[in-house]
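Heads up, the chain below is alone and in the form predicted on its own; it's given as structure tokens.
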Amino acid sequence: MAQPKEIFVRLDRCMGCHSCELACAVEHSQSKSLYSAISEKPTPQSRVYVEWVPPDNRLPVLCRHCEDAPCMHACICGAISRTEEGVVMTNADKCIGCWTCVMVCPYGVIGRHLQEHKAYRCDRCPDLEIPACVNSCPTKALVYRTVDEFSKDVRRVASREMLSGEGG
């Protein structure tokens, strides 16, 4: 079986900008617009959140999709569940808005919709290619490949900074 691709974070390279969040919120609205989006009712939520921290840094902080997920555990619905990719989802039509799985996410990543007193987390877009905020990114600060792919270039970067001098 293939390996599945994660979503990963350049920590280095990420300015704050938010363009992951914005782009997150448009693919999951109705119209898929960013200008019908701004007056959907519901609001279009980002599963995405760019976080500060100190001393000058920004964070995107999304679903890790848990091996053993707590949220899928704690959950009393059964509205949690993993896809055969290894995505954690929730099902909205289940989803009965106790907050449960939001209270065990380690990562503090999902959601809640108020107005539609759902929860509601990153589902990697299964929609498209490539992620949206992944794809909006303009400083490639978010990567999405397998982990073996993800840390081979990790490696590659790191020794060509070894021969280079620069690493240490």
Second form
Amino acid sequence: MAQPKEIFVRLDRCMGCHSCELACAVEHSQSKSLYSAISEKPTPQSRVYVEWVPPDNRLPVLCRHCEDAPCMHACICGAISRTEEGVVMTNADKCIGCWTCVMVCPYGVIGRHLQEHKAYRCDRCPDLEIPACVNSCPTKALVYRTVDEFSKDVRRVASREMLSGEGG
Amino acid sequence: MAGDNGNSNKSTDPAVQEMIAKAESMNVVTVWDRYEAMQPQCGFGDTGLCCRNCLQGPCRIDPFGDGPDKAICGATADVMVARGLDRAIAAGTAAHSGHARHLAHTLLKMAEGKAKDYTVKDGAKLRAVSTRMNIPIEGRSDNEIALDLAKAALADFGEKDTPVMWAATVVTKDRVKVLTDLGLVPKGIDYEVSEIMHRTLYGVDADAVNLLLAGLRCGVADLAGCYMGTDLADILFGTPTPVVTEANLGTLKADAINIAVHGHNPVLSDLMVTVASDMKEAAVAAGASGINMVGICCTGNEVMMRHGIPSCTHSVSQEMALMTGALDAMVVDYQCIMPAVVNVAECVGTTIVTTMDLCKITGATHVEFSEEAAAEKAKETIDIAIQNFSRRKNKPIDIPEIRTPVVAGFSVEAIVAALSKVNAEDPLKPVVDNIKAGNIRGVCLFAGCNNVKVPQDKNFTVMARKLLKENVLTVATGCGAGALMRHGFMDPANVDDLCGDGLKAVLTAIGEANDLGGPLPPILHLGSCVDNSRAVALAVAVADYLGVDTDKLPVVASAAEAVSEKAVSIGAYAVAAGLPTHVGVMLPVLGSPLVTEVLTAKVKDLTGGYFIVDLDPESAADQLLSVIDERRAGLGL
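The form predicted in complex with its partner chain is what I want next, because the block you gave corresponds to the form predicted on its own; please supply it.
Starting with the chain above, the whole complex follows.
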């Protein structure tokens, strides 16, 4: 089976512009247009969170779709399941808003929609080939790749650094 | 579209499409590539929710309400958006009035005998403008009057006992009262620009409506800058009269030395045209058939209006003039000159010559222009082009065989003169009667730029097509005029095809009364972007004739593909003058529902004008038509 793609973050790239958050909210709106989404009800919500790590680091954090997902185990009403593509999904119809998933999520990336009274999180943009946050990132801090591809890139950079140290 | 090389999403101009394909084949990066590389653009900037006005920032407000709802200083989204818009208006005002101040200094130097290459070309206009400014004219020479007028112009920039005279004397009496009551009469042109910078500083004005009113006042100062620019240019270089010429890239000539003047101020371009006509021998000696001057953007409009110099291309497609490989020099002054022209020029061997201290571009050749040595400096730049021609000889060039006939040169004076041939006693009567009778449903001004976000010229042409069929008398300025001329809207031969019967009859009657052997062109070219003042002058003349204020007229404006902050300040004065004003690209204001509401609705209660933002040209045209009908109904028509 082919390796599924994940949303990875290149940790040294984020400028903290929050563009991913806007793009995520727009993609999860009815109109899918920033200009109209602003005034929509229920208010579209972003599922990616740009965090500040003092003094000068920023990092987008979003659902990792854990293989052994704590939220899925903890959900008392069976609202959370995994799709064939490996995406951990919350079924809003079943969600009772008990926030147990929020308690157990090690990343803090499950949100509470105040108008819909439901939990929400990254759904990897099922209608898009590349998730909206990845597409919106001006510095390509967010990338959509398989573990193999991402690791290969990391290895390539690491090898170069090791050799440049060797060559002095 | 067949034969568009797949570039119809970039430009609807076939000549430009041809050059885009050439750029692609040569791997030359152009504005459309840079636009693609810039995607996606930041949503905070797009909605006006980003502020960099202090060093605690940058601040962004989350339009979806999850993140910060205030800036670090506490500014709300409304305040942030209003501040940003104000700064755009101030920048636009600074640019138009900078252009006007340059002309005022030129007039002053001429009157003092320090700029021998400039003269008063239109003494009648000098006297008319001076009379408006309460400057005595009886028994005085051109130079004496010009000296006083130049000083009066320069005085309008600062605070003084009187308000800005180029604003207070150019609108209807009723409008002066409206503006006075609202506190929208500018104290000085520079004063208003400077005050906007002050009030948008960290910790000053934090009331969105107060900020917007200041923006409108600065917009009125922009009207003054534009009006002064037109007045002084007409005095120094002549008031335009109808002239037959051509537009588009096909106006370049393979065997001639092709020089494009690009930018805005006729202080440079008009001199270039005059000097070039004396340099044919040098061109022939270099093996060329002569010197072929062409214009790009508004300085192109200036020399087209006064000398019939062809317009080569406009705005977003300025790099495409270079892609022909046929330009020997592009001589620029300021405003709307994409720095990228030097990169494209490097690929094709054109020399870019910058001429103004405030607009140098790394990679260009700089020849500092001065009014004192104007002809000498103009000759120096033309010499650069002649030398460059020797390099170009025998190199392949691609000039698209596309040229459109253009009749331009419709200053208000020229329009009134043409109308006097229909009714010498009462020149405005024929137009006003036709408006009343419904043969002319209303009037629309197309202004502004070409924006890379719109397939070039599409919004202008779609809207113009619809409005002309509905008998809307249409005038155009700036690169809006450029767009429409390249698509045949200024060719009288297209009146039959483009105009509704009522409008056709009016254009034909005026044309025949003037022995043109046919109608006026479907759209009247009023000039450059400062010449939006001519549209205001026309509206004021019609309003005075009817005895109403400008906010009652069935007159609308559209910046269908706006780019520059100058378009924002023009929009501000159009709204202050009471005109419904369409903008065909998104203004960065949606982040504030309050500012959006004020600009598109509430301001109507104050000035009668308001913004209509509609990105779809079809529905925008429909909206303008219904606004025109509403205004007609208001007049009992």
